[in-house]
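Single chain ahead, written as structure tokens, the form predicted alone.
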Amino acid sequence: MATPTMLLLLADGRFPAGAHAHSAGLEAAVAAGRVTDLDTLAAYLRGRLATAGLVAAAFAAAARGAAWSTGRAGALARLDAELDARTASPAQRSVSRRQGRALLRAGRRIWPAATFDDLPTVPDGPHQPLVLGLVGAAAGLDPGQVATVAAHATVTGSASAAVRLLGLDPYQVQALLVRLAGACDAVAARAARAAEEPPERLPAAAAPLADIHAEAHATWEVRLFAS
């Protein structure tokens, strides 16, 4: 099991995997007038945690569970295909794979002795949750801890972006994250349990409006965040 410090390092938004460049859909939601203040941000984060957060955490935990198994390459390929099927928006699929490539570069530099070669060799790179699972394995995290990192990142990235996009009080935003901590832990626990199931039975929670926002955001010529 990883030390508490290792868990904190992987959950830190400053980990060199490019997460700071993404708002996780918040920029488009702000532009559409759907997130305007702290209350609407809270609703946005809860919705994101229950959908994208649950799915990402479950797939990351499942990838971690497959890390030391026989037939790992096949298991990861199945997970990648199932996650792709659950990501309706082409823009979001592209972002997930782009973030996966960035995290993979960091993982290989930080843990050069670890093996990441069994990740799917698709042209755009593997999905980010799968890479997180193997990076978590290299760091000594168990599946539950990996799920916690994934769920935590689902809300903190958008929360940080909200300070820049809406000029919200950062202290109030952090207080909101504290209030969401219990929900985040519950989602991570649910995801870790679900990760024990076959890939085709992993969570498939969807957020169609987020998909629409992602497609619109991808067409903008000027934007503050990459997604």
The other form holds:
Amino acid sequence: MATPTMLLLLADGRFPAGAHAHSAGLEAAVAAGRVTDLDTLAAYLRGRLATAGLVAAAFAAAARGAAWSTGRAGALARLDAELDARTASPAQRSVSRRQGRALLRAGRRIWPAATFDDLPTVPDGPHQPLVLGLVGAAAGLDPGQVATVAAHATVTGSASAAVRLLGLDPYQVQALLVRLAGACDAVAARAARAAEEPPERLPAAAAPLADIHAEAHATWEVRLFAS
Amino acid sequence: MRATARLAARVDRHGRTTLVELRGESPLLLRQVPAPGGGLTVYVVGGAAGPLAGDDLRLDVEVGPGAAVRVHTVAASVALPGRPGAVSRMLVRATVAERATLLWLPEQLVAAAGCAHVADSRVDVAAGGTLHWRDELICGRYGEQPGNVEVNTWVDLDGRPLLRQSLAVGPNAAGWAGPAVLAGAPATGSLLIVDPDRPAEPPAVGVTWARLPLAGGPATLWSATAPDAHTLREYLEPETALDTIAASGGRGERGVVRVG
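What would the structure be for the form predicted together with the partner chain, rather than the form predicted alone?
All chains and molecules follow, beginning with the one already shown.
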């Protein structure tokens, strides 16, 4: 298990992997008039946690679990294909791979001794949760901690985007995150348990509007966030 | 109630699809009906209300090399509550061989108040197989909040994962009615088209629907939410969906979303 500070460093939005540039679908949901205030933001974050958050956390924990295994390249390739099958939207696949590439760049520079070469060599980059699993391994995190980082990032990314997109009171948004902490921990714990299953059995929680928001957002010429 | 049904189709020496097996038991009764062309149409006839919580139903569909089968249901199925704590399950296990076609176009699944239902579909499509697979879920009867329903769709193409989707609605599914998942829409569904003769189509999007080319092969998923079953069906009718493909001429038209 990693030291508390190492866990905080990886979960920090200031970790240089470009997370601040993403709203995780919130910008499109706001433009569609579906998220307008603190209450609809709360419902949005709960839905994200239960769907994209659970899937990302489970795959990150599974990649962390495969990090020291023999046959790690094969395990990671399988996880990559299974995550593709859970990401119907090409815009979301592309965002996940771009975020993976950014995190990989940071991981290689920060932990030069760690090996990331077994990640699938896909032109657009490996999926972000897979890279997070290996970065977590390099930092000494266990699968449960990696799942916590992933679940936490699911809600904090959209929440800080909401402050900018809707002009919400930052104290109220932070109070909302505090209220969601228990749900976030529960999703991380469930993801870490699920990650022990074979890749095809990992969670596949879907959200039709997440696909629709991601595809709509990808058509915009002007936008504040990259996703 | 436990019930199993099985349908197996082959091509005879004249090139016509024939059923080598067609058996079921209430509430999963199978009926063959005459169909135009060389294919074959089978209806699933509900022999009882339900599924009721506690029911365990399984349907196996096997489409052999070159055979073509179309499956419909005669009516929507309504998942209903049963004894407390019980869950109803419906498993559809389908295999589609090379050059074979399976069109799985059932009526909707309706999640009644208080139900607890899991619908599992596991489909294996061989390289060169064609699949149309539609899932439609109506969250509650008129003016009703749904019970817990999970719709799991697992599709492999040529032994590799193509689609894994698990949609959960109801009191146990956090945020399901919120703006990240359905935004209050009572109807949602998807249509998967795997067709070796059509490349995956370019993405397109509207306010409540999207056309999504999948990563794992020549396959496209239409995904939609709607205010009612009728509107949903308009998005997920294969003929309409394929017309949209034809009309777009593969140029990747993307729908109507304002620039923000």
